[in-house]
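One chain follows as structure tokens, the form predicted on its own.
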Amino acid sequence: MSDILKALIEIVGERGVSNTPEELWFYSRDPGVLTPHLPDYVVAPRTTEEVQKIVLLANREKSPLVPMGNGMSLTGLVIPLKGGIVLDMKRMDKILEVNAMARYAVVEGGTSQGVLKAYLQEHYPQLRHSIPDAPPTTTIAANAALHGQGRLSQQYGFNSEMVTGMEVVLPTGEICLIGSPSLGPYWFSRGPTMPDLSALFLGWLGTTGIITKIGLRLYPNKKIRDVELFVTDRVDLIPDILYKLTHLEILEDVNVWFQPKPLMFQGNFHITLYFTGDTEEEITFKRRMI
């Protein structure tokens, strides 16, 4: 095991690997309920080649390799239930390209949903990128690995269908470049001139592959949002009410939400419709179509 300290201090330096009991007993859990498991060592890595090293040593050492977003799952993904190396992506942060022309953005697989945002909004006020029902913690990459539906999901789809590109360190330790920056340095899309591979790792929540650079479609950011909130006691007439509301093509997004608790929901089924415009007589259009 000592073998294996030294090798990932190698690959990453000493300030990028543990193993103190303190931060093996964070990276042991999730902040849901299931039972934690400690790992044996944590790394760090800043490169995709370090991640390739990173690969490689675990396959020829036989260690589990748990890779780790933010850690933000209640599912128990990223518990090392076998030990071996969480691998966490925290120091991969960098945005790396910001296409404005053709709407895309591509930043490395630790990079979080509020850096992105914030950094849109200081250099590219015109432009955003959907953000899924997750903390602003969360990072990109985790979250189009399982789907991430969120923000304007209704308009656009899920948070992994608005991805553009993929760099992805394969368990094999090979480096595999999915989408348009397959072809030459532009990650505008996953198609539609070559086959669509993304498929292999989006959904597959981290166990096919490790997604170190990542490409976002981005959308015009207006000027104006506004939330509009209906509610019925009917669930029967839901169905109809959302295929008219979708069928305006106006609306950025809708969720239907109920429960149970408090009391003053029970029995009631509530649509938040989010939508927007530049301009107040675009906004007023709208909500008198909704």
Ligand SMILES: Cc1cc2nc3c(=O)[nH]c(=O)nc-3n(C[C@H](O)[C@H](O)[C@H](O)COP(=O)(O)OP(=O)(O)OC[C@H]3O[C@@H](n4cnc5c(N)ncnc54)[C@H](O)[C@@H]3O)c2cc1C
The other form holds:
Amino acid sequence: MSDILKALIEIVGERGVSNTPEELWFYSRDPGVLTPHLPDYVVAPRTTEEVQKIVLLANREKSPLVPMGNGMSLTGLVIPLKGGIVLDMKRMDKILEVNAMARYAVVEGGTSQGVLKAYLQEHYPQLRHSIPDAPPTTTIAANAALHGQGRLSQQYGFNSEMVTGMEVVLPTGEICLIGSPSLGPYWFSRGPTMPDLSALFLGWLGTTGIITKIGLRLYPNKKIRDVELFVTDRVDLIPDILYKLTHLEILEDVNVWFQPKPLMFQGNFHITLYFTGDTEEEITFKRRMI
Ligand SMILES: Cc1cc2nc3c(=O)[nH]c(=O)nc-3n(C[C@H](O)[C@H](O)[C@H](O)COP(=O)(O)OP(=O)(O)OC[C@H]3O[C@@H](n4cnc5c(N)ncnc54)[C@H](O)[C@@H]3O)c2cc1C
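Based on the form predicted on its own presented above, generate the structure block for the form predicted together with this ligand.
Let us now look at the entire complex, which starts with that chain.
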């Protein structure tokens, strides 16, 4: 058994490490089109301290380290081009806190979109987060690390802009707290009285640190959701239409799409509008405005 394998087993236990070919095969690829490359080990920590120890080990052994959520980013981001260790975050999947009054949630770095959605539906049906159209098994921290977009992005920007705080393990193995959690127990904002250092990690695809905890803003989850679909063959009108629609500030989301096939879609630009309300009256009013 290699020294690295022994050390990894010491850190996370036997069931959290693998170097068997059939398991490495899965961690050598994503569902996109890029060429696979095998890692030497895959390890799945359960705690921040375990992540720290793995980072220190990788440093000591000069081994590449690739953090991975659900591996669904499709663009080769989690393919371990230089081998080394893939750090699978999926066992760090706890929801640590929901602060309903301040509208934020804090989750571990491997928590999936689906787990948070189901938790909120059961315990806080009045609240929601901005979910990408990706499979529900994809993780919240990874989506923030790649500046992902979700259902509320039309109103509130990239999902990474909705992050309220982070715990990150740096490449040195040190732990860094970003935002209000560095001052006290509350994860309400990432820049209350200090420079916002989150840009050192958000958008860096895990190359500057591993997010082990992440806070994110929650938004009202209205009781009724409705949709309207418009079609135009005048592409020149689309910017004006979008400007006016977004100026209303009442849409939950807007999606403009076109496709050449089947032929009935050719030359037609579809605008799908989603809007929500707590009462039929609110929905009717919004539909009329739109
Ligand atoms: C059908 C489909 C629809 C999609 N729709 C959308 C969409 O609407 N919006 C959208 O934004 N994306 C979309 N995607 C792309 C992608 O699935 C998402 O961005 C998803 O959030 C990626 O999450 P993941 O857990 O699979 O990330 P991974 O692929 O595992 O990782 C992505 C990146 O983050 C890094 N990383 C992972 N975990 C951490 C961590 N804890 N700390 C630091 N870095 C980390 C990885 O190293 C990698 O660079 C879609 C994909 C599919 C297949």
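Residue numbers count along the first chain shown, from 1. We call the rigid core the largest set of C-alpha positions that still match within 1.5 Å between the two forms. On a predicted model such as this, the values are computed, not experimentally measured, just so you know.
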| item | value |
| --- | --- |
| CA of F265, rigid core aligned, shift of 2 Å or more between the two forms | yes |
